[in-house]
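So this first bit is one chain, no partners, the form predicted alone, shown in structure tokens.
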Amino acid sequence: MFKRHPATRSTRSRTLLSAALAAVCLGAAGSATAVEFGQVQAEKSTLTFVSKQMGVAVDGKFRKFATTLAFDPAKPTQGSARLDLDMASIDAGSKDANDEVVGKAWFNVKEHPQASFVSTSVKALGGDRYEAAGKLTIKGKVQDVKAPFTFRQDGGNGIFDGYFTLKRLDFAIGDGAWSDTSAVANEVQIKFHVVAAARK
């Protein structure tokens, strides 16, 4: 039977060893470039909304909210997000409006001081576009929502900009006379701008 020359076996062994080392090095390099953004910078992040009253767009915002985030653009499907919102921190444009919307007919802040969004999945849509799906809870009522967003890296920070639209009557926001959608539209657009540094 033909026997392989020892020098040939040695050369083959060195080739296999070199390939294995190269694979390890490439894997290490790939993991080194993976960056997870999760240190949210609250002072640079905003949560705003746009509603319509008598057909006129009205801007508002929430001054206090906490965001928990984990997002690696190389592995977007493993991303997660949670937002907890202080409902009493609403700024609806005037003191009268602020006093009205925290009442029982609207947010009923005494019984439901917080609202929350908890993601259940994240998917890539192509380019810098993604979509987070999850559960939105307001006044104890839960609805599924999808929030498309964009992501870009600015130095050591990740910038997330997105929105979703909710129907206020699904959450009993604006009971009684306020349920007339000709006065206050049912749809409210929520916009978020979140700045997060990379985890160390």
The other form holds:
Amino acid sequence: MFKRHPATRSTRSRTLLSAALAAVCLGAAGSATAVEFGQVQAEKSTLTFVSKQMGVAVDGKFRKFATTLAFDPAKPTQGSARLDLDMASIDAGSKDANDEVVGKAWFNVKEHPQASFVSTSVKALGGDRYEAAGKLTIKGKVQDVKAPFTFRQDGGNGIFDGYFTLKRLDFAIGDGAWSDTSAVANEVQIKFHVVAAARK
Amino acid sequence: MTPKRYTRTAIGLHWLMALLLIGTFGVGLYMTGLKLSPFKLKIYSWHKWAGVAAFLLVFLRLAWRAGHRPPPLVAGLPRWQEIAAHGLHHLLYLLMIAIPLSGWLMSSAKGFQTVWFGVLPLPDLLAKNAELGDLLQTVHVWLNYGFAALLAAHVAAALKHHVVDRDDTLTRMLPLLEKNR
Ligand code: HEM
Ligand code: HEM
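Would you generate the structure of this protein in the form predicted together with its partner chain, following the form predicted alone above?
Once more the chain from above appears, this time first in line as the rest of the complex follows.
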């Protein structure tokens, strides 16, 4: 295996290289073989988060959110995504917590029933890694966020997995007495797992 | 000759744990009625941490007891009192294990891991399961009521021996009374 003849190896890599070049040229020319993933499969996608209470990680999730996206791995920079979250569908880990977080001090769901993320740019980080930058709006407050993600194909589906960390106080999530970060940490990690089929 | 008193270590552990358990019990009763707040999260954590400390101490105490048998009960007790005293002591040990254990399992089932003093994570022996969590909460609460009832009997018996029978039952469990030996 390691003693493969050097000539074989270089021939092989030359073939690979020309194939790659061809792919790039075709891509630039707007080839019909490029696949754009955009048919989001809501029931297979998840939006979860981890908050820290008294140093203990507590898992939560949003049961209802809508994702609109367009992503072609051959043209990642043209990709775009939008997430709309139904804030009332939050599950913060327990009934007590759920009753609490919809209230004024936390998400104030009555006045702000929706939160959203709208991408402004996507860049390739190499390999299967990418990064989406965009605007996150929660409780009427807007912040720039960058979310690294991986993309892989599984049959006809594209699978996006990524995360980012936000500081809840930047959005006034849990203000007043709850701004005490020794009880509930400021950092909250958001994780998304989105499955989208190729558009035909 | 067989000793008539508990060892100093046994006495120390008895009273240290008595303070810790009664304190944890009181905090438990107080905290559940609080409105959700950062303070409530903190006091719940302290309740758990104190309970876990008691859980560790009871094993230390039992290990010490295994190597240093307690003195025989004061002489001349009716048979039923001997049985009641031993039975009660064993039940108290059992509850000193079962109560924190039920608390630990309840926390796991409710999806809140116990991290001792915010530093040492205890493994979650149960996966998150809301119904099981509620069931274990009921178990934790009823074990505590049982504990309160047994403790009342335990304390009443100790005081009765001291005040009515005027025997050495209480003094031999009290610290700093070495001269009574
Ligand atoms: C020996 C030690 C312990 C004692 C004496 C004790 C006692 C109590 C008592 C009296 C209550 C209030 C019950 C009620 O009336 O609602 C309580 C609740 C509770 N205990 Fe403990 N406990 C102990 C250990 C633990 C441990 C080790 C944990 C967790 C690691 C724990 C977790 C809890 C929780 C979460 C509640 C609140 C349940 C609720 O939300 O109503 N306890 N405990
Ligand atoms: C949470 C509180 C308490 C617990 C869990 C507890 C538990 C126990 C246990 C398990 C023993 C048996 C020791 C052994 O033989 O290994 C014992 C002995 C004793 N306890 Fe407590 N106890 C508590 C509080 C008290 C209090 C408040 C008093 C005093 C009024 C008291 C008085 C005694 C006495 C006098 C003995 C010695 C009985 C003898 O002569 O064998 N205890 N206790």
